[in-house]
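One chain follows as structure tokens, the form predicted alone.
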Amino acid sequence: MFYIHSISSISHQLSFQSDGFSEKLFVLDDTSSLEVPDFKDILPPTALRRLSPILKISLTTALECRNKKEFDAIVVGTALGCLQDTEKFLNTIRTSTSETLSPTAFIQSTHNTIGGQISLFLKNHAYNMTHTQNALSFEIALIDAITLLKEGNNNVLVGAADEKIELLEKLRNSIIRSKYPLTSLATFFNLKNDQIENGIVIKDVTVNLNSTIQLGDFIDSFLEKNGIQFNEILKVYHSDCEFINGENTMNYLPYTGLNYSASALATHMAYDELSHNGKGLILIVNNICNNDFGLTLIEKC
């Protein structure tokens, strides 16, 4: 069992430091904005000046998960990385007339900048890994975190973050086709082996990349592996999966928006819902990208 000891999200929902937010979800639209805290109360002035929005929300949510012990590992999932800084870097290349360019824009644009900034701020020199596998980046990061716990580590920070920028909005009608608004979000949580009475655990997580198997068969196989019948599940969160419907199911994309880290926020929603209920299981289905499936089973013991 891998226990969630703390969890934090910044999103377009009122999810930051808001116990019970899963009961107050609202459908997002193109006018919905990122609900951010006052960073001045959390981050130092130097970070406020130089960090991009995705780094601010990632660092803030990561700091919310700190405990008395140093993290044994920091694991991050991100599909697109720091897009705003990437765009700045590419524009600098395009417009510069100098033979040499400052490396700052490039350094801040790489995918592992998020994990690096968290590590620098916490002065943490432990294992630090970033996974980027499109919409399954969070699930791969979670698998890595669980593997680390199985190997003897006991205090892992794991999470995911992705952001929208204006350029993505311009591409919506040509490359990005979705009925859901584009969003930014960051979700991090502290995963441990230490047991919590009535605690909430990640029971299992799996992925299937470039799959030829049908999603329904993949879910059945996953539940069978865990010795669970479908009717034993309290609720199924899914990313607009047509064949999953019913009273105890929820399409989370209207509430997370289109974001490749949406399943991380869905995990926080499930955690929040379970924390206010009795024992139960919630299955999170991530099929945002065709033929790429991610399944996360979360349980309140």
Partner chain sequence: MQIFITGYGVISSIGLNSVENFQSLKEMKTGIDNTSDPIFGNYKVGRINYSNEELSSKFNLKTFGSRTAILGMIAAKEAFEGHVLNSDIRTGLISGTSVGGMDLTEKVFAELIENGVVSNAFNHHASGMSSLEIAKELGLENTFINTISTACSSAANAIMQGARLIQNNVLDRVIVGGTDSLTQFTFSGFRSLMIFDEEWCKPFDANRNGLNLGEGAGYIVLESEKSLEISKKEPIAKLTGWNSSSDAYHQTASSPEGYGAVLSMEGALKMAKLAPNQIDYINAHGTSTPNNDLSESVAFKKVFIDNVPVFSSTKSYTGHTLAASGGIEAVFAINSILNGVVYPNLNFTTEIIETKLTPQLKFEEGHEIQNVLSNSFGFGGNNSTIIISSLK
Given for the second form:
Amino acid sequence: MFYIHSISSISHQLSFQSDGFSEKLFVLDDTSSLEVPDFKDILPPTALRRLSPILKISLTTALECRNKKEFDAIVVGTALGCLQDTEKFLNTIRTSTSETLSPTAFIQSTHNTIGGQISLFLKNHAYNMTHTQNALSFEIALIDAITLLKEGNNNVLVGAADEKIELLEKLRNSIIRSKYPLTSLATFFNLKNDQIENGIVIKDVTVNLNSTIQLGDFIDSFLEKNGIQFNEILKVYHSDCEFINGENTMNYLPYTGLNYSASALATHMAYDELSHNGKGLILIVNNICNNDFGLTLIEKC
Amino acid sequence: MSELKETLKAQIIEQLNLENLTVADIKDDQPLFGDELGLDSIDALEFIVLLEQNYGLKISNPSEGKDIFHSVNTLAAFIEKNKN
Amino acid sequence: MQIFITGYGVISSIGLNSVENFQSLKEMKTGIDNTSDPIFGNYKVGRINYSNEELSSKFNLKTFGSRTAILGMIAAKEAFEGHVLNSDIRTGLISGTSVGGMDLTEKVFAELIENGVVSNAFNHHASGMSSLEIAKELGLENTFINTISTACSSAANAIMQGARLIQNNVLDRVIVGGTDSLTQFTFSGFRSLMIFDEEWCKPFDANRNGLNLGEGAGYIVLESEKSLEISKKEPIAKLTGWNSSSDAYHQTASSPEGYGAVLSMEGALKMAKLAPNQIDYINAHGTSTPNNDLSESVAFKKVFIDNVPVFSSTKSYTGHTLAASGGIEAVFAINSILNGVVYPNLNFTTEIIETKLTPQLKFEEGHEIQNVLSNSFGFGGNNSTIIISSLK
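Rather than the form predicted alone that you just supplied, could I have the structure of the form predicted in complex with its partner chain?
Below is the whole assembly, all chains and molecules, this chain first.
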């Protein structure tokens, strides 16, 4: 049992510092935008002038999860990393005729800039990892976080972030086929072995990639391993799976938008819903990438 | 010279994205690096880009930049000395 | 729980497989040179002089992918050669990369921006795709596949994560390492940082002037004892120590006192239950930038005091292969143990004043190598160390 001690998200929903946001979710459309706090109150001047949106929202949500002790580990999932700076540097290369090139976008284009900025800001010298496995980046980061807790660490920061850039709209209906609007989001939380009475835990998480098995069978074996019957689950959140429907299910993509870190925000939604609604289990089913499955089980004890 | 300095300040603000500053906020002899403006070695590389793209001046070794980028005064003096 | 190594594979500018790489190391033959490719101008790089198509056909690859994926497939296949997939052995892949499919993206990017032309190449952009493609080529299905992207420490971190997942009973066997191809993106990026030497790089030399980029891939196969019972593979070596720490000093530079490097080396030694004097050879990160090599040298002196072991940077042969370097150098470490050799650090003449350390200068046989320590340090102060040990 791994306890969520604090959790924070910035997304197109009113998720930041907003307890109970899961009851006020709204369906996103192409006009919706990132709901950001005033970064001037939170981030130092160098960060304000230099960091791209994904770095600002990641750093801000990570800082919300700080506690008095140094983190034993910082674990980040991101599918596409720092896209804005990647695009910016590709454009610098494309258009530049001079010998010198502005380095800032390149430096901040690497995926591990997210975790690196968090460790730099917090002066945190511990383990710092970045996992990037398409839509399962978050689940794999969570597996790493849980592994760290099993290894005797106790104070882990884990989360995921991905950003939308306008350029992606050009890839719609060809490379990106989805009816959901593209979004940006970051979710981070502090995961510990330390118990909280009536706390909310990550009960288990698993992935299956290059799948040739059926998602339904994968879910069955996951629940069996955890000794749970399907009807014991309070609610199933899913990424638009055709075969999951009915009263206690929710397709989360209309609320998260299409984002490869959407299951991280869905985890926050589940946390928020459970913290206001008695006991129970929520299963998050992620198959945004058709042949790659991720399952996360969240429980209020 | 003073015109060059004002232009430089505007270029610095743009190149380094110092959104919250105006030309009037940067003094001619103020050290650019260190605590006050919070510039660091990445900004030093941006200065090299600024000098090449706006003044055609090349600095091939970043360590040469240390004295040149000390303040707006030293930058302007470097540009004046090396132009043409 | 012991973590056994049962396979290794490498491709770099000094050879298309581990035998060729070892031969070049022995002959002190660098793979770094000028190219006729205008992208690299007058700069020297460690390039593999075959096109994607040539490599695919030469190695009989069935899966299409970016150059990063292709290099990964070649080295991973060599590492996994002689291994058999078996449903009783949970076999995964963890691969480090920093550029992923950028080599394809950058070729079609301008067309997208300027003319709105969408190329299928974008399907290969995400770093995670390169690992899925490598896994597909190996026949890995229904398993744990992951990509680590911590810049130049990616492969070392992939090795580390693989070992941890075996210890925690998520996997029984895992192919771990990293791959990166040379791209204009990374070339221009490192040029913008002004850390290239226009000549051959001189790691740990007082007059070092920067790095040469390279490309390649390196993977090793890790197995648990339980896996060995089923696979019947003879282990070659063991992975005995690992650690990843953060320098938390600067976005690109290492701290002058080598804080993160000391943490990662000491952490790995502690885990392997080894005293510093039990390390027989260090394969250094040694990028040849003024900053890294001084910081790493200072860290050596902190950890090993006056008895710094034989050390060298093989980046003077391969160039800096970024996310692949930890995988390539893990293969070199294994070959150091198996053959009782230490590798030279090319182009060195003068000690760094502050630390006065001389790396190994000749290829030398007849060493008894029990433990090799390999460093990989990434952007953002991501410091990783692994220790590979002989079975003896």
